[in-house]
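First comes one chain, alone, set out as structure tokens in the form predicted alone.
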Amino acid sequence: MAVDYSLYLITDRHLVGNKDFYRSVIKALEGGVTLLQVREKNVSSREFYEISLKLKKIARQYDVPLIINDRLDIALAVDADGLHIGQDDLPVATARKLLGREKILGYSVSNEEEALYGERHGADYLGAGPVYATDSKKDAGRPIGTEGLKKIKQTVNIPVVGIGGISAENLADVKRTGADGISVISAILSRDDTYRAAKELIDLWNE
């Protein structure tokens, strides 16, 4: 599957505020989101499954791949396009084996050593960061900066997506690292108009 990593949206229902969650995601997809990840904390497995099923249906309409965060069981249950795992989740090689070769496997990294490990054990792409300080992920660790992102990108031969505190204001600096895309949560979902937020980011990225 050819994947466009340019604008990778990660969900967080708490950040949409009073807006309708699914409508906000639909508008973001219309605005130019190229990849969608379901990341919902503090929900039951049943609820995670149901949210994922709904979002898969929505993502299909826009021909955008759907990735599930952390939960291999949910990814398999809804037949998602892929899975994204972090440092504390299943080992990459195990996740790859269970997920199968045809699905997308993403891995969160914050340095070159983790990046090489991910590439070697079967990750299709890396989510590298946090590039900047972020409120969306409390356990994100110290920012690696654009320099750290650039080093990771130069270390591996698979796509690298910058994540953490990325916005319209600093997007150009992130793009200069050679990264294959940006991953955002609040830069789209916490904005009043998620269509305009996504469109602004993808337009800046494509400039």
Given for the second form:
There are 2 protein chains.
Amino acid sequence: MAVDYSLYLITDRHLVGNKDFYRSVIKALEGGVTLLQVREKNVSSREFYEISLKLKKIARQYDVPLIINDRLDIALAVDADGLHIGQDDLPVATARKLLGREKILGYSVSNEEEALYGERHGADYLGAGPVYATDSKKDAGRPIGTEGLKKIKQTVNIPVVGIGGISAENLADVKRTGADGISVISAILSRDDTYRAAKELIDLWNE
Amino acid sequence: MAVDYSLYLITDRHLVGNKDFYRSVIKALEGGVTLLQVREKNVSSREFYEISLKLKKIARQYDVPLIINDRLDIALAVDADGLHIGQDDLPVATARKLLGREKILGYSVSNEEEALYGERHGADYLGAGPVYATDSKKDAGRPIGTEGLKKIKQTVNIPVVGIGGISAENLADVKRTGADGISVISAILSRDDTYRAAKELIDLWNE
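Can you now output the form predicted together with a further copy of the same chain? The one shown was the form predicted alone.
What follows is the whole complex; the chain from before opens it.
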């Protein structure tokens, strides 16, 4: 599957509230989001499953692949396009084996060692960061900066997406590292007009 | 796989503390536990995976099947003998499909309607309860009593295990319902001598 990593939106219902959540995501997809990840913590498996089913239908309408964060069981249950795992999730080789070769497997890294490990054990792409300080993920480590992102990108042959505190203001710096795209949460979901937020980001990226 | 449901231990690390957790489980297996379930909440997937791998090795030594609570991905990743799901987890038919026919699938029910639903959609056994009030599971509903357990047992053809507040004191009443076994947490794990606790329960059950 040819995947466009340019503008990768990760969901966070807490930033938008339940009521407008799906509408916010739809508008962001209309604005130009190219890849969508469902990230849910502290919900029941059933709720995670139901949310993912809904987002899968929505993503299909925009021809955007849907990726599930952490939970391989949810990814399999909704037949998502892929899975994204971090250092605290299932081992990457185990996830690849259970997910099959056809699905997209992403892996979170913050240094070159983790990047090489992920590439060698079956990841299709890497989410590298946090590039900048961020409030969206409480357990994110120390920022690696654009320098850290650049090193990771130069270390591996698979696509690398920058994540963490990326916005319209610093997007050009991130792009200059050679990264294949940016992954955002609050830069889109904390904005009232998620269509415009996504449109601005993708236009800047494509400049 | 012929499964002995007589004395089904569900793990709860919070009742014993991390230090003595594995030792407590080993002693309980030596005492006569016939089936072991790993239940973990609010841990990372990696931690759940690591704990399950350890308990699988331990359970193997006693020829006791290992069942994973809720998380199909962990069950697949450690190649557990089965999965136990509740009303807030993946749909039972979805779980059965992804788990395959060879593995044990358990389903939590509290009434006859849920019991029939589980039986029809692929469950191998039912965990029915709470029979009595219990502190071990915060979100457990109103006790169904031995009457409720008996009705469930008479409604389905698959094995039914009573759960919730079962101890040496009320075990005879539970057995009289026709249930195929008892599932316990604190009746074993909150005791200092988990070997003796398990031995007492299995001896009473086999009387």
